[in-house]
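A lone chain, given as structure tokens: the form predicted on its own.
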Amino acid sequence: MNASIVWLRRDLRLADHAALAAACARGGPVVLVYIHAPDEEAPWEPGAATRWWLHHSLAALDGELRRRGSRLLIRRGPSLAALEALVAETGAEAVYWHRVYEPALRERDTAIKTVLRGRGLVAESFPGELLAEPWTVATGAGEPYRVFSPYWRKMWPTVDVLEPLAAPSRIDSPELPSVALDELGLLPTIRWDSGFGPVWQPGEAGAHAALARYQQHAAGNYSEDRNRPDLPGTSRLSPHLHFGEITPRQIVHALLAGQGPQARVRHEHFLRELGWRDFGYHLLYHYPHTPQDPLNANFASFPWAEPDPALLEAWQRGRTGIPIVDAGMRELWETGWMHNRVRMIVASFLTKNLRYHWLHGARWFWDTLVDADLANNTQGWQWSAGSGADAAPYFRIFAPVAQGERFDPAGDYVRRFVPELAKLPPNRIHQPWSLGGVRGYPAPIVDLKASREAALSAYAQMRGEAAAG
């Protein structure tokens, strides 16, 4: 049949494919399969929220495929096993996909690629998904960078607004058997998700729909209003980047072609947000261990303390009554998705006023956000925790009050997601306990300047242990 296929995974689209270019470039039948292998990312399987969202973007992309006389086949795992048996099926010689960066999956995709070109198969894998390739951008010393500011220094220049790739007209593929969609049971069986979908668009035209958005309405404001969460200052495309229905390169052309030189600094500070993802896999990559240690690893020694259960789900659910903290976590059940000011906001709240790990935050993120991402919910956890990459020193501890004060100035952002205190005049809406307290709403779980010189305290002895030796 001298089929091709495509191996899809978080490139759930068809514009800007370089895999699935390569494949109709060879000629003969395009066989497009997702193969469902949960396990094969373990300990980092997929989060119920993501679960939510792929369901949603693999329909998308089946109804484009469709249109253009294909279909979107799916299999279950394992990989290999499944791409051996298509191999069989369609007489394929090519198979071809998009790189991946998670540990477990690199290896994987190694051991894959192989078995495939030992038995005389073309495999082939593209980039794609990031503006750089995490093994490219290096210190002067060949050596991976642990800070942004030089890292996006060296990087950015070399990225070329290159036209994306056009999808295919048409695809020919043959008729196979296909599991059904619902079969993977993505989504819940618990109806926690009625506020997904007033929100979001999962799938390519979603993504860009969101882009347009923002283009129109928010990139002019971007470096003044991307802090405020209670705006809509911000692109909300990381799930559409994390299940690849739109390519870094597709928003830096979008943004920058036939712009002028002056375009690159208009936008300089959305364009260093997908450099701050970029850098996220460049950690990931260099640093393995890091989604379940610490990259300082000072940190290992640091005083965590035990959780109380109570006082975890307080946080989980929104109710440590501290209203910007609260409004975020309720915002992220509610949506599947938090402003990534607030995301710094309630991760300090947990790591430091709280002195809960990290992990314990990366977790509940990881199953609730739409966006995880194994690279940068790690990024982001261990910078909050003061143990990761540019980490702002362990010392520099989030004022919850202040924060809300300053990027909520009014309160809007607080009375949408934490109603129990709609009435509360502004100056007051960030710290109800100065009335005597809300009824309905709860005290504070934590003093913050007591727990502020804890965390101190025990920063200060981790550093002391690490100075003796």
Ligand SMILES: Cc1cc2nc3c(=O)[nH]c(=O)nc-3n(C[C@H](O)[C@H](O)[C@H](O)COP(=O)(O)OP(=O)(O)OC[C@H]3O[C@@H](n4cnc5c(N)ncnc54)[C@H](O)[C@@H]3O)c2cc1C
Second form
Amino acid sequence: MNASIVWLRRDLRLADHAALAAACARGGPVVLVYIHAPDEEAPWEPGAATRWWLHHSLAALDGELRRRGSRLLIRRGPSLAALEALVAETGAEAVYWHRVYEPALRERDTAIKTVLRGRGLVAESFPGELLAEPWTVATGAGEPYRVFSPYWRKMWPTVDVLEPLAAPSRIDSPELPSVALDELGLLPTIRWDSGFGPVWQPGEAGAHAALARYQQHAAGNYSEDRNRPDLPGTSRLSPHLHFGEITPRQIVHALLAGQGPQARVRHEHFLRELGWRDFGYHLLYHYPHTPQDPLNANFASFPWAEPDPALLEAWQRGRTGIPIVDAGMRELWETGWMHNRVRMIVASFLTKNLRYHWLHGARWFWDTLVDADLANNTQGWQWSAGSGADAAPYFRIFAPVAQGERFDPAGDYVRRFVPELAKLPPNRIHQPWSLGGVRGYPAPIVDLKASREAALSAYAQMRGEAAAG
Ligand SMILES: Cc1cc2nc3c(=O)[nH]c(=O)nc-3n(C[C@H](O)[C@H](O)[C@H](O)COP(=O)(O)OP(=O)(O)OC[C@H]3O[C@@H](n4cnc5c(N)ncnc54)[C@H](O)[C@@H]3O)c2cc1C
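Target state, the form predicted in complex with the named molecule; input state, the form predicted on its own:
First the chain shown before, then all remaining chains and molecules of the complex.
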């Protein structure tokens, strides 16, 4: 029956979907399958918060498909075996998918493509999740970039504002057995996720609603407000982008199409941030060791401190005694997301004031962020720790009190997530110890000044060793 299979992974949408468009264009039935194979992502199997998102995103996608006369098929991995079974069941002659860039998955996909083609099938992967494919941007010497600004100057002019592909209005799919979504066990058994539902709407409709909200309420002030965790100043599109519920092209098109050249200037800051997302993928593609090893090899000998489990837990659960750090870590726990400015502050606190290896932070974020993304979590942590591309130098240690006073001036963000401090005035809320402490709220777990100096001497030691070696 000349069926085509569309293998869905992190492209959980129907619009601007080149693989689906290609399958529909072939004619014949189209089978849309999600194959559950978390072990193929080892050692970075999806964490608890992204599993929550995935469950709801798959449910939303199935709803959209049913409205179009189709449905989402769910199968269990291994991926190759599941695809082969589907080919046998349907007589499909083509398998299409959108690219992913994580090293383990790229390897898997290349092997699967070779096997399927070896059997005479059409097996084709499509771009679409990034502004530019990682291998298409190179320095004059043909090398990958390690600094963002020149990367962006080279990459951005190559991005065109093409009309995104429309979603098909009807999809003809055969009836086939499917694993029930609930059987995947993606939702937590202990319900820690009660704070997620009110904040997020996973799925394609939720992604477009978030974009519309951003355009209406935040885009005009993005440059000023993007660093303010107390204001709704950013788009919160990151989990939607991670799961491919919306594409960067759809976002760029929505902001720029028909708006004239001034729109590029007006949205420059936001577009650069989307560029940072791509830069993370560029780095992951060219430096696939970086999810576990430093990009800057000097950091292999950095004298990280052995974590004290109680202090690590205090950081994880927002009980460090430093209000802006605790607000961020509690925002993460309660909502599965944290504002970018605060991510930088909590990461600096972990890697510099506590001097714990950035992987302790990256792993916690991996489990708790709804937008946990190997390229961007790695980039964010390596940047914060000083070991990554274009990194904040290790000696730049965020002063959390000054950061709090500058970016949460009235203390509203801290008040929202650290209710013990709700009654403190703005000039005290970021340093409750100046009032002799607050009942029920811990004293700081480290001395900010002494730990800063200890971090600087550790850095000097590493530099000394690098120079000698
Ligand atoms: C330690 C650390 C860990 C991080 N881990 C992740 C992660 O796992 N997944 C993830 O998507 N982002 C991560 N980031 C980047 C950033 O914090 C989030 O992308 C951003 O907070 C998302 O919020 P938003 O959608 O409102 O962003 P907006 O400000 O509205 O920006 C629009 C889009 O641009 C991209 N973007 C914005 N800022 C950055 C940035 N600094 N780096 C890369 N892309 C960016 C995101 O895709 C975002 O959705 C991390 C940053 C740090 C410092």
